[in-house]
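Presented below, as structure tokens, is a lone chain in the form predicted alone.
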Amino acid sequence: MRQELVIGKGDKPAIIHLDKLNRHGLIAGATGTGKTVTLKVIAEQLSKAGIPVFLADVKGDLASIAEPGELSGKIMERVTKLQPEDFEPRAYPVELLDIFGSNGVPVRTTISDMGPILLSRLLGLNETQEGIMNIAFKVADEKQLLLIDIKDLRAILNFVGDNATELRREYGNISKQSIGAILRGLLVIEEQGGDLFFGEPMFDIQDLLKTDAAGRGYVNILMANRLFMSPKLYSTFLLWFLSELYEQLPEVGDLEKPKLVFFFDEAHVLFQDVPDVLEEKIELIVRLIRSKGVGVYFVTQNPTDLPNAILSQLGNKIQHALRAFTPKEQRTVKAVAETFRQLDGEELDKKLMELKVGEALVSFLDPEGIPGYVQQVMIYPPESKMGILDPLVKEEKINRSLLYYKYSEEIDRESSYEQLQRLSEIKAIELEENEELAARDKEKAEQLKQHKKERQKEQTQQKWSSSSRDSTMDRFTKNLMSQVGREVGRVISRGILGILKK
């Protein structure tokens, strides 16, 4: 069985050790520079060792790995330069994903399973307003509220509002205007295409690790192109799906080969105005998951883009041309270098701003798990096709998927949005009925005045006993939590960046 990943060659091939994968890595350079190639080779390269693999397409050059490639003149001259092994033009197996359910398979979430840290990032909520989304999603669990979509969450919120006086008690200040904006903040999700996202069926991360009937691993690629147009959106959602990913999979420890390797693309737009309580969480995250079989590889223009402390779990890294015009510059390309193992004398800052296209410095985790010494190499050329996956390729692969009929129609189910609306309902129907109460109550009140001392006793006993009834929410939340526990049947518990846990 083959142990290795060969990715390129200089003075001597760069080999990735299959099970050091999953000790994480780096892909940077500056653009232009052939990190797209790199990208497709190792994912090429992985998907015929039986691993699986997610990326996203955010350029749209990277879905075209589903056709075989074309010999021209200039791959067929580094193919005669660097000799690869089996090397021919071929296709890899994929599953296009796409959260708006345009350009693949629908990909979607539920609002209670991304959370209320990651929900409080996407909608750049301040410190006050993440501490109301925390109020009302505990609400909701306590009261095992479902919620689904974003009109479940305006629900919720609504919810909480009206009843702020009540829960202030328990939970502190909840102020109406922090409340608006998280609603003004839903309604432009919204418009981005939040009611697409969020919704049922919720995909199932499992299905992203599968294989074909030859054994090759299939290549899940999320098609980013709209989606990154929203930065924030973009990161978070794949922010999600690492989250699930290391919450749902089984401790494994180190195997021969990881389950999956994950590579998040642009890497440097999920640190940006981060706070500092999620980045330490997402560091987490990158230091725990490598013991679930998932391999997490960054892929950006500047190594400094990410912190320190994620950088430093980063084992493996393959480094392309760097450009420095500017004192600054300058000093972060040395900075670079010095991260490297190197022989002294090599100057590889100087090495960083020559390096040809489709060239790179790589270093890579020996068999015992240390850095190798830097090398200087080019990187083989892809066997899968160069550019735009053809239109009628990628219907064709989205039809045939399993997947899309397992995804394409979305459920709407019974959820806090029909469920407080129930309530509503049974408050308007009990607010009218005590008001045509109150009305006899005052027509009988003057009546009693002309009648005799037992009547007035027995009107009194009549209202003791109306007012020993349990209120409408006391009620509701009886019947609710007898029909809802049924189904959820089980206490509601959250992981590290507050999705649900399985």
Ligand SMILES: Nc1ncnc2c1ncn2[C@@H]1O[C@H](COP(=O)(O)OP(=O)(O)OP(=O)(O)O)[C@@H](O)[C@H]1O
Second form
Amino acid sequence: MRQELVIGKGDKPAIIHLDKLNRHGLIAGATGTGKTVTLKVIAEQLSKAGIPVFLADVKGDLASIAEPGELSGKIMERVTKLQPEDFEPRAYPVELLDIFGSNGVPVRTTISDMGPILLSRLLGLNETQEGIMNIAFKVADEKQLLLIDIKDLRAILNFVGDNATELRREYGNISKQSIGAILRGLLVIEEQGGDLFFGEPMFDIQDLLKTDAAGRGYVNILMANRLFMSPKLYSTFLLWFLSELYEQLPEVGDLEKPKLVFFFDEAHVLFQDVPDVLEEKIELIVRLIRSKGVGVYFVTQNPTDLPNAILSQLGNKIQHALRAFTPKEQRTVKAVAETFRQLDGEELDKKLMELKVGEALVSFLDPEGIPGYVQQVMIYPPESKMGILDPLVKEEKINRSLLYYKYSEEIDRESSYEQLQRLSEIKAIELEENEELAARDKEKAEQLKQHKKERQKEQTQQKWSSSSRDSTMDRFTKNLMSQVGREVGRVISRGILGILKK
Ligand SMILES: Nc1ncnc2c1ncn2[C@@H]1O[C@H](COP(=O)(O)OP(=O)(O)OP(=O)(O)O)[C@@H](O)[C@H]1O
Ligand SMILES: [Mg+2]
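Return the form predicted in complex with the ligand of this protein as a structure block, the form predicted alone having already been given.
Full complex below, order starting with the chain above.
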């Protein structure tokens, strides 16, 4: 079995050790300098080494890893020059995933699972609004109530609003305006198609950790073309994937090779307008996920888009050419050059600007885990196709995917939306009753009430007694406990990014 990946050559081969892949990495460079092709070459080699990969295809030029490449003039030139071992045009095993469900296996999660922190990020909530979101989740979590889709979230938010006076005693101030703002935010997410992400069956992260019959790791590709049009949706969903991996995978320490390598393309959007608290949490997950056997690779044009606390955790670095037209850009180039371990007298900043397409300055961790001296290398050509995936091949991959059959059918089981709706029906009836009570004489109203209660009882098959003196609130929670509590069946606890722990 291989112990290393070789991704290119300079004076020496450019080697990444498999047991250092979980020390994370960076692929950076100006537009058109070769980042995507480099990512492809690494993904191919990981797959060959039996390591599954997760990546997001933002521009539609990664999924073509599922088709063999062509030995065109430019590719042949590189092959002749670099002589990569065992090179031949090859297709790699892929699983296409799509949050919108049209270009791959539908990926869904539940509102409960995503949790208040990521949802607040998704909706771009301010602190006050985030507070309300937390209250809504506290109410639901305490009742062990599963919120599945957006209509459930809307229902619980409305419930919190309607019962603000009672809830205020326990949870503090609840403003109707904030609830209104969150509800409007939900509309925007729905318009962007984000609602498709919430539902069941929920995507099981273990499905990413597959190898094919020949032992090659699957390349799991999130088709993110449309998703990336809303960068907040994109970054939140990738964060959900990352935290789901973190929360679900067991602690394993340093393995001979990682269980999965996760590529975060267009990584700069992850840290755009991110509150400090969230940034710290992301840093924490990146640091800790290492010992779960996951390597995280950030792909971005300008490394300074990433916070220092993240950059300092990236052990394996591939830096393609940078351009420097403005003084600010020149400072960036100098700063990037300084991050490499170098021999005296190397003019790295100059080199950085002169690199050709598909060339890079690289530094990988050596077997002892020490950053290697910077090397200038030419990256191998990919064995798979460059450009976009043939739509017919795409269809075929989707149709033949077992996962597609596992997840294609959405299930809409009863959840809080339906339960709360029933509650509001009952409330409406009660209100009606009160008006009628005032209008009619007492005896008649009493009969009517009796009659309606009975009808309601039939409709909902609830065991609520009409003589109960419980407040609506108490009855509501009792009802939820009896119905949903059984479904979850355990205390809900949440992880670093607020997602549900299993
Ligand atoms: N290792 C390589 N082997 C062969 N060709 C390459 C290689 N790297 C880059 N190229 C050529 O350069 C082109 C641009 O590379 P690529 O798409 O990877 O750039 P990029 O940095 O991802 O750009 P962007 O930021 O716009 O996404 C490729 O389409 C390909 O023709
Ligand atoms: Mg690219």
